[in-house]
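First, one chain by itself: the form predicted on its own, in structure tokens.
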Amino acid sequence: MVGLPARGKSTIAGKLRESLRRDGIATRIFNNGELRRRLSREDTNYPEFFDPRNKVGAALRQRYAVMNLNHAKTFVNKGKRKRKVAIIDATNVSPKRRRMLSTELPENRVLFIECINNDEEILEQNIRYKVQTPEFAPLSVDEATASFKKRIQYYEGIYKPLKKERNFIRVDSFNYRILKEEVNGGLPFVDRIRDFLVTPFIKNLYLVRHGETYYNLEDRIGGDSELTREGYSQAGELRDVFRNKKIPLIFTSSLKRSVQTALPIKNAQQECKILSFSEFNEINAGVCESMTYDEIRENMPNVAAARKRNKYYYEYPQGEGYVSMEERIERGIKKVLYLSKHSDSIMMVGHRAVNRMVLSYFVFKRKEDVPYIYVPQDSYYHIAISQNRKVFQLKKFV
């Protein structure tokens, strides 16, 4: 692996771990940083030690390396089993390193994967996930932060993105996107890893819809109404679903039917974390938000004959439509899959041309035929995506 702290690697690792051990693969990852917290007596986790400058610190990182190469190197070649691979995981972002990787290793047989991610908000979120960890401790999230945001400055010092090693792939770890590569012939599994890294991956999503609202009686469009009685029982029957499932992490959007369905669930949970995203919030109807369906086709038959006419790409006057929304919930769900990296499940709870959306994304639908998947608020949805398997499941609360 290679890239700078808290661009997705150790989440690619991990993954790619996995989707190589289904496929029979002996996998296993030699994580540098694991094993100088384990091994180190002192504490190595200050920003200065990472500081190029600092010959002791620069001494025992590239001793705990030479450790973790020949750990792997071992794995590799012990017993007879030759479809191994070891996942050397680390920042790697020196040209020094990385040709002492290469010298080491058959470089036939080695692949550097880059991980890129330039995104500012992403990153942001990411490194508050990372500060929470038993390695900072000691510290407030702010201090942790500043000093986990130096580190980085001390590894962008040294940076060199991958250009002259025989074999790599560099991906935007965000959007599951190959920006370049450069791969030889004669490299195993290659074509598996390829795939691999431009497929997202989930193990278990929930995907709910918001129970019932005031405006959900009287059949209004939009707003931020709260939930009725009704709606607090649904939520209350999901949280009895879940209660005996971890769910660490739900994502809502930041209107109060969305949070108000999630919090039984949370409160239910051992540990689990709210994060709202204005990306779910529903479908902004413009100048008829609060209103009801009848009250626009009396006052605004243009508009209700318009949108019946084409409704995934009618856009309500002054608002949106489920065009206007494809940008904004990709976005939303490529913030849940890279935050949910460590989380075998989670969950969503969005509302119902949201959640239509977040359907789409993952199974083929013609866009006219969006606006009609079904999205009840009895049942929920469940999302199960590798690269061998595809799980889309509706099931009901009781």
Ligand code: F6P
Second form
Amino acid sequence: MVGLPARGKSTIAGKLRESLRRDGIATRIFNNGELRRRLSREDTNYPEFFDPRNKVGAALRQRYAVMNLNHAKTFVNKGKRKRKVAIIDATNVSPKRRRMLSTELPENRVLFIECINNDEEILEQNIRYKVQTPEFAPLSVDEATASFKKRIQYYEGIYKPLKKERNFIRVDSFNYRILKEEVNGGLPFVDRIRDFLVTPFIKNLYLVRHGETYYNLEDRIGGDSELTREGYSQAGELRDVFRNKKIPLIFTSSLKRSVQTALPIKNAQQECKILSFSEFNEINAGVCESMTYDEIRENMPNVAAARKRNKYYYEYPQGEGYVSMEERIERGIKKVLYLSKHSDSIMMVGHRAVNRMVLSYFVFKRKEDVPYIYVPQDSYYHIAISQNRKVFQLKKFV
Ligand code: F6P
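Next up, the form predicted in complex with the named molecule in place of the form predicted on its own?
To see the whole picture, the full complex is given below, headed by that same chain.
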């Protein structure tokens, strides 16, 4: 692995190990930082330890890098099994460090995977996660954040992107996109790995629509209406369905009906956080907000007719269409995928149009069919995606 801290290297390494193992390939991760934390008696967590001008720090890090590399070599060379992968999980940002790896290992058997993620918001979230790990336990959150950011700066100082290495793939780990690839033949599993890098991975996503609202009763669209008694009772049923499942994260929109549906579930869980993103707010109906469908047909027949003709591409005056939600929904989903990387099961409480867009991100649908996907208020979709498993199921609460 190659990349600055907090760019998703360890997450990719962990999932890649899972994916390769499922293919019968013995795979192990060798993490420089973990070795350092485990073996060093002295404090190695202060930022200046990572200053390249700090000779003592640099020598110690080099020592752990060599030790880790030797562990990896022993693993791949030992025993009869031929299908083996050692993942060296470290920043490896300097060409010198990478030359050492290429020299010490058979060069045509080394693939460098460089992780890039320059999304400020995601980076901040990642840093927030990192500073909660035991490594930073003695520090306050602010001190730990400052310390970790300083460490990143030191790495930035010596970071040289991959260029001359024989085999490499540079991946945008937030967008599941390969940015550059140089693979010179003879490397096993590389197709499998490339495919892995561009496949969103989601263990269990439960996609729910908010419960019934006062606006729903009148067939009124948009707004920020609250749940009715029936809506709360649906939320209660949902809570019971998930009572014995761990749901550590629930993603909602920033609208009341979505958060109100999520709260009973959160309260019944031992550990659960609600993260509200405006990316998942319901389609903005512009001048038609808070009107009923009948009122639109009567008072704005042109709007109703134009929308009926081409529902996906039609944009409400001063509002959105399905087409204009694409970007924000995609961004929201990527945030969900990124932030839920440590959780087996997550939930999203969205809205009718939003959930249609979310579903169409995971299952191919013709655009013209998307605005008609069935999104009832008494059922949820279970979605699971990996290279080997694809699940889409609509299940009733009771
Ligand atoms: O009626 C509920 C609702 O979520 C509205 O707020 C929204 O405008 C509508 O559904 C979206 O569905 P459609 O695109 O079918 O009108």
